[in-house]
Every structure is written in C-alpha cells, then in structure tokens.
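The chain that follows stands alone, in the form predicted on its own, written as structure tokens.
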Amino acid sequence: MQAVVLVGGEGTRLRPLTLETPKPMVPVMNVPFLERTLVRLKEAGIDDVILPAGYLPEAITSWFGDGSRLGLKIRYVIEETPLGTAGALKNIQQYITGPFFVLNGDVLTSLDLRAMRANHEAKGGLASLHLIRVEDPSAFGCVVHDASGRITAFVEKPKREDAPTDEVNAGTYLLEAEVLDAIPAGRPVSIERETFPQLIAAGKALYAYTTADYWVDLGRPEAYLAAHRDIFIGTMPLGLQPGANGPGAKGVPSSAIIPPVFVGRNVRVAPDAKIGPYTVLGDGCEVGSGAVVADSLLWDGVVVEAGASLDWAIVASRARIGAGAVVGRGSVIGHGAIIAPNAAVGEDARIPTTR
C-alpha cells in the first residue's frame, strides 16, 4: 500500500506563518505536522510515500530527506505550477503501483487507516472517501450515499437549510489506480469537484466511510490554536500526559507552569513568569520575569521579554515580544517580527516578518 500526501498548497489563510514555512511544516506540539502524518502512515503499515510539493519544497525535502529516519521511502514530485488535487495525482501516476491512500496535508485526524483499508477491500469499489458529520455543512462538500454506503451525489457548500446530509468530505481517500486514468493530464483538476462527480456519472462505485473520529482542517489560525487545546485535553489523542509535557518540561521552574503545557528543548523561563494553560513553547524560547503566556503557541527561538503578555496567540520562530507589550487574542506574529516594548497589539492582528 502506498500513500500520497498533498503538500503543495501555499497556506494563504495561515499567513504570515506560511510566508517562510510551508503549511505542512507548521508545527503541531513542536513537531512538523507533516511528520505526524507520516508517522501515522508508518504505524498503519504504509512505508511508501509520495509527496507532490510546490510551495517552498526545499523546507520539506531538507527535513525528511529520503524518509529513512522515519522508516519510510519518500519520493518527491515538485510541481512547477499548482495542479489541484486530481492534477497532482495525475502528475505522479507513473509511480503508483496499486491501491493508494490520498491525504490532504492540512487535515489533523484520528482516523484509523487500517480500518478504512479493511472497509475498502470489503466494499470492492473504485474509491473510498472518509466522511464525518458536522453540525453545519455549508462550508464543506456534502457527500450523499445510499444505505450500502455507495455514493450517489456531491453537493459543494450548500446553504445550511438546503444541505441534503450532514456528512462531509473529510479529505482522506483510498483509491484504486484506475481512478488516475479518469484524470486529464496537463492542467489543474479538482478531484472533489470534477473527478469524483464524473466517476459517479459514469456508474463507477465510490463508497463512503463515515466515522466519528476527530477531524480538523488546520488551515486557519483559530483552528490551529483550537486543535492544540483539543490535543491537550485528549479529544485528539497524541499521547500527552496531564501536566507538563515535552523534552524541556523538567527544566522549567514549577512555579511558572499552569498546566497543561508543552515545553521544547533548551527553554529558559523566569521563576515568576506564568506559562499556560494550553501553551506550547518551542525549542530555545525565552520568557522573562513577570511575563504571561496563556493559550498560545510559540515556535522555536521566540523571546518574550519581562512583563509582556500573550493570550490565544501564535508567534512564529525568532520573533521578539518587547518588555511590557500586550499581544491581543487571536493575533498571529510572523517569523522574526519585533513587537516594541509596551506596545499593544490588537485582537486578531497579523504582524508580518520584520526585515
């Protein structure tokens, strides 16, 4: 079994975080999200992975190399221009040898891939699509199926009152190689809007695989923050323990910790600072005397000077929050940005990289 992880997107909704870091490399609990996805694949018995990449691909290739560190064989296919979900798959057709998983590179889920594979083999269809139920399907693609699970229709982003179902496309597919023959070459193609509907119209059997697993699209800052809280409380299982987690947790004064928190390596925190709850400190972070960092995600090398405060914020690598500065809820601070001492950053602000 092979897997294709679609990692070519620019992550525009996450800017300024993705101006220097491609979306798949955005950290989740201080580990690149793509690495967590690849580990899931390995645990499911999948060790042959293809990564169609397009935006800042060197950040991905230099981190993972040939995949041997994770016990995987990784092949990269660099897209010169964006090809869409189906176009990206057509572009790697020559490397596909049989049934294969397709995973969107920005979806965090607890989906059991082995169970999905077993269901696919039992159904015997051309494709299986992972679905989840949501309260409001208007922002998603609804998938309609009969009692056997065979898909009969796709409805893209219906009005809430017009939605034919609450089951939506969750972005993980298991496809037979024959699907690739239905995709035209040489142009952008959406598998959700074009390929799947055409296969249904041609009478091909596509099946729904609906579960109640955890699922979130990490493509928006608020979802990215909320996903970390879900991990901390165990809604999304990642093996965290109650209290302080991470390789640097024991090096932080207990007086400064309001659990749960995650602490990276070589972190320095003043004894009278307050870290947490629901806070991640990346490797090499520094938090000064009297500073408060709550419900926030700090990437590597962030400095929070004395008396500064952050609440429900994301701070990219190498940024510095000046002494006494206040960073408002929902703010996103770019790589290397400098917030002046005693500055007040408004709620939901987007502060780009400082050049």
Contents of the next structure:
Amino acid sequence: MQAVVLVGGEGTRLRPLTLETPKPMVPVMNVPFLERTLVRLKEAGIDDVILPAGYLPEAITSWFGDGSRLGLKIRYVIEETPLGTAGALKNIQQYITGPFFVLNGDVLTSLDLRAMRANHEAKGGLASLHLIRVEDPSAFGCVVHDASGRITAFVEKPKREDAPTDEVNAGTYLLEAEVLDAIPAGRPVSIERETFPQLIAAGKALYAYTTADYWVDLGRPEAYLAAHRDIFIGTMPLGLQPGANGPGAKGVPSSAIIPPVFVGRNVRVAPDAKIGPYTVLGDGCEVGSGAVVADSLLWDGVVVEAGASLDWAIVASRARIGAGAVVGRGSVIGHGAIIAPNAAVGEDARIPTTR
Ligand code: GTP
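Cool, the form predicted on its own is there; where's the form predicted together with guanosine-5'-triphosphate (GTP)?
Up next: the whole complex, starting with the chain shown before.
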C-alpha cells in the first residue's frame, strides 16, 4: 500500500522554530517528527511513500534521501507554490496506483493504521477519515456522521456552543484513488474545506473512523511542548523509561537531573545545574553552573550559561542563553538567537532567529 505525507506547509504558527526547520523536521525527543511518522508507516506494512513538499524541502530530502535507511521507498514532489492539502494530492496523482493513506505531517498519534485499513475495507466507501473526540471542537473541523459511520456534513471551526458534534478531523485519511479525479488541477485546493464537502454533496460514501487514540497536532508551541510531557508520562507511548532517557543520559551528573529527562549525545552539564523535569537536551547542549532548565525543549547545540533559567520554553538549535538570563514561561527562542547576560525575556516571547 502507498502513503502520502503532506509536508509542504510553512508552519507559521510554530515560528520562529520553522524559519529554518520545516515543521515535519521539528524534533520530538531529538528525532525529526517526520521520521517517527515514517517508522509508523513501515510498521504498518506501508513502504511506498510520497512526500509533497515545498517549504525548505532540502531539509527533508537530505535527511531521508531515498528512504532506504528506514526500509522505505520515498519519492518527493516539490511544489513551486503551495497547492493546499488536496492540490498537493492532485499533483502526485500519476504515482498513485490504488487506495492510499494521507497523513498530515504534523500529527502525533497512536492510531493503528492496519485497523483503520481493515475498517475501510469492511465499509467499502470512497474514503475513511480518522476522527477523534475533543472537549472543545471550535478550533477544528467537525465531522458529522450517521449511526453507520457515513459522513453527512463538515463544519469548519464552529463556535463552541454551535458545534454539531465533538468528533473532529484528525488528519489521517484512507482514500480510494478516484478521489483524485474530483480535485481540480493547477490551483490550491483544500481537502477539508473543498474536496470532502463536495464529495458528500455529490452523494459519495465517506466514512468516519473514530478512535480514542492519543492525538495531538504539533502545530502550535504549546501543543509541541505538551506532547513531550505526554510522552514523558506515557500517555503517548514512545517506550520511554521513568527517570533519565536518551543516549547521553549516563554522561550527565545525577546531581543535576530532576527526572524525567531526555538527554542527547555529547552534552555537558555542570554538577550543580538543574535539568528537568520534563526536559529534553539536544545533542551538544551545554548547561553551566547553577543554571535551571525545567519543562523545556532545547534543540541541538544550545548553550545555557551559568545561572540562567528557563521554564516551559523551547530553544532552537545553536541559541545561547547568557549568564543569569531569565527566560519567561512559554517563550520560543529561534535558531542561533543570543539572549544577553542577565536579560529578562518576558512570558510567551518569540525571539527571532539570528542569521
Ligand atoms: P500553519 O502555517 O501554522 O497553519 O501550518 P501549515 O502550513 O503546516 O498548515 P496546516 O497545519 O494546516 O497543514 C496541515 C498539513 O498539511 C501539514 O502537514 C502541512 O505540512 C501540510 N500542508 C499544508 N499546506 C500544504 C501545501 O500547500 N502543500 C503541501 N504539500 N502540504 C501542505
């Protein structure tokens, strides 16, 4: 079977993290998120993968190459201008040979793709859409269906009180190849807003596949941070142990660790620093004497100088937090940014990438 992973979005809501790193390459526990998705596909018996890309595509192509490292055949189709979630599929129609999965490139989920496929084959519709239940559907696309699972309506981002259901589009689809015939070529088209509603209006059978799996859209900084906490506590199962995880965990002085943490390679941490809880250090990070890094994600090569503190922050590669600086909760620091010694970075700050 084939799968298409949509990886062409600009990821504006994750800026400045996505100014140099396309969203699918944003690390989750130090591994590009897309790699986890591709491994899931392989585990589900899917080894023919097409990646429609367009935004910073070299970061993706150079990491995965032809896919052989993961036992996959990967083909890339680069869009000169973004074609939207359905336009991107129309653009790769010539490669599709039968029913195929479509995955949004920014979804972290424990969904069982084999079970979804079995359900699709049993129902026999033109498409199956993975749905999940959320407390507040107002930020999502609601999907209404009858008792048999047949979809009757799509309602994009309703007011909370007007939401017709708590079941929302979770960004994994199994489509029959004919769906591609319904998508116009040569212009941006949204599958959620245009193609699916049009298919319903034309009387086509689309089925809901609702599960209670773990699911998060990593597209916002808060969700990206929260997903790591969920992995640490095991709500999203990625096989972590309690305590200190990661290839560099043994190299960090235990006096500095407040578990759970995940530590990359070649990390240097002063014995009187405090790392954790719920903290990830990327490869080559350095944390100086008396520094405190809690509930935070540090990408590769980040330096936290002596006495600096971070709490619930995300720091992109090669940034430097000066001695004694205080980085406020919810802050996102861009690639190579330099925070001056003793600076106070406010809550929810977005500090741009330094080029
Ligand atoms: P924001 O700018 O923060 O909304 O992020 P985004 O651009 O990634 O958009 P969104 O989260 O809605 O995209 C959902 C998925 O579709 C992501 O995996 C995107 O990479 C992908 N995607 C969105 N637009 C396009 C497009 O025009 N072409 C391709 N190939 N993929 C797209």
